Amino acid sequence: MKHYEVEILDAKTREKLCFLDKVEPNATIAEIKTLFTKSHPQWYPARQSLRLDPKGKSLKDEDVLQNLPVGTTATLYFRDLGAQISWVTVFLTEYAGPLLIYLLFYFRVPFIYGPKYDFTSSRHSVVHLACICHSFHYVKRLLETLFVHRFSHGTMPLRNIFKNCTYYWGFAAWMAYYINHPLYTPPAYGEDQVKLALIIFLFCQLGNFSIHIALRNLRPAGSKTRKIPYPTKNPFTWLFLLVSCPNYTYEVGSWIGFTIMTQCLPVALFSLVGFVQMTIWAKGKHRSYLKEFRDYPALRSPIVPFLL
């Protein structure tokens, strides 16, 4: 069996960082990263990006050396991705923050609305319902992170957690301040508006959860296998007939319901910003599906049926 020699250069300076001798031809990029770490412990595998060209795309961990367009002496280029943090940790931090922050405003802890209102309670039932719905949403997200989601990538750059938390925590505080404010005004159309909003919210929360379960069942534990998601016997998954990312569709629907329920401008802005961001993600995933699967259903749109 012939063996490979692998030379790893810095993608920016072209400095030789490592030379690996007698590498098995069926070695994966993940195994090469582990070997590289032995000589450079500061660059653990998760923060390594190895590529065939200094400005090219990163090779996948599952790529096999002998299947790459290289000779028996392979040259790979290294880029440091920076300090990494697990997706689970990021999600738990992102979602625990809004849950706790909102409750601080709901219970009107001191130094928020003034001594006169410390630990007082709103007289409007919609305020209490909004707190229940908001808390339910983020408890659901936390539980899904722990028990449902299967991540294709184990880590993300540490710097992202500060950006993500600023977004989630900041909007949570802004929404909670106005919804729980002593001068808050209930929705214009009263109980009928609140009931309609609650139905929309709960329907979309169930739909979002159903899609997450369907996506989990699509990928075996410990696998990075990608398959085309199709509707199951669960009616909430039938939205897969029309969109590639119904989990985002339901998520946006939940926040639209919450906006109608609270009739609060910061909630509407959070919903709008979230819709824009999820549309970007959905379009990216939709393009990936079309590129990867030739038989991908042509009827599907990224996030909004027939439109977007």
Contents of the next structure:
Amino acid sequence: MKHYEVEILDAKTREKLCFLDKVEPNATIAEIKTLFTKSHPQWYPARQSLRLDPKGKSLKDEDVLQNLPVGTTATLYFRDLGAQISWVTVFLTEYAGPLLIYLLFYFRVPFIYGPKYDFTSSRHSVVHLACICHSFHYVKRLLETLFVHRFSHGTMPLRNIFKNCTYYWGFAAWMAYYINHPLYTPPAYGEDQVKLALIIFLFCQLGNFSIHIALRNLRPAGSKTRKIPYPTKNPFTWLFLLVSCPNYTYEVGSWIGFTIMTQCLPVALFSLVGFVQMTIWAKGKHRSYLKEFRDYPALRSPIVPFLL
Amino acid sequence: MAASEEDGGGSGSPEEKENGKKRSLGALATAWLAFYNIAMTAGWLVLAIAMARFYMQKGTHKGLYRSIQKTLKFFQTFALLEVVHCAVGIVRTSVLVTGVQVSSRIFMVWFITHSIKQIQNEESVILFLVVWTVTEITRYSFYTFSLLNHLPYFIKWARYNFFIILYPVGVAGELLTIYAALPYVKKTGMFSLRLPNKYNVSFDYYYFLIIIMLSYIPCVISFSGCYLRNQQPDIQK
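Please show me the structure of the same protein in the form predicted in complex with the partner chain, now that we have looked at it in the form predicted alone.
Below is the whole assembly, all chains and molecules, this chain first.
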């Protein structure tokens, strides 16, 4: 069996960074990255991007050396992706924040509303209900991160955690401030509005969870395979008939429910911004599905049935 | 906000190379941009002359703003078109960058000087008006000449060097004006929404203005970096 030689050059400076000899032909890119880290410990595998062409696409960890269009001396180009952080860490941090922050406002911790309101409780029942719903939502997200989701990528750039946490924590504080404010005005249509909102919220939370479970079951543990999701016996998953990313559809629905429940403009804005972002993601995902699968169901839209 | 020298009016931005826009502009787009840039150059020239005449005749800056406000509002508001130029692609600059810069001008004109009449005679207003006028005449004439493929060296030199003085002076003028407006905003509670209300939101224009003033700092730092970097290609010439 002929061994390969691999030289790794810096994609920008073309400087020779590393020379590996006696590399197995069936070595994966992941294994080559591990070897590269030995000579350059500051570049752990997650922050390495190796490609065949300095300006080309990154090679995948699963790619096998002998299947690549290279001779027995392969030249790979390296780009540093920057400090990386695991998706799980980012999710846990960005979701734990809103959970705690909202509660600080709910319990009217000192220095927020003025001394005479410290540790008082709102006299509106909807405010208590909103706290339960908001907290439930983020506890659900934390548990899903730990036990349900199967991530395609292990890591993302470190700066994302600052960006994401600012977004989630900032909006959580902004919403919570008004909902738990002593001068909060409860919904105009009273109990009926709150009841309707709660039904929408719970329905969409269940829907969102059902989709997460369905997506998890599509992918066996440890694998990164991608398959077309289909409706299952769970009626909440029947939305897959009309939409590529029903998890996002249900998520927007939950926040619309929460907006109606609290009748709070910051919540409406948060829902709107979230909707815009999720639509961008859904369109991207929809496009990848179409590219990857010839037989992708034609009836499906990215996020809103028939419309978006 | 940091709005003096750069954005995608006729073309160009701190990030953009001069020749980028000429690559594949249709005849109609070129004609429109030429017209737009000539019109804007003319407009700001008219403003400059009006300001100079007022000062020479009256000997004071008091009342100067009132005398030129209609022209100022017209031409500065018209600049919103530059965002459309970027969006449509006839100007190769980011919509976001242009949007931010035009918005900051619109904000100063409509939400500060127009809305808070008591500060219209402040010296700081004249300060930024002069800066804006010189900047815009330089910028629009630069774009005009570039489009017509005949760029006098002086205009090119001015575009890349005036900002060294104009930018800090302009920022000073704008900040001082906002600062002068603060007491009036606080007293009248203008543009503000208090609790309780059915939308469960509040907005305090006074604190909003303070945040705007603070945000000048990161903007100035980042824009200065861009402007200084743009200087490099000229060293060879």
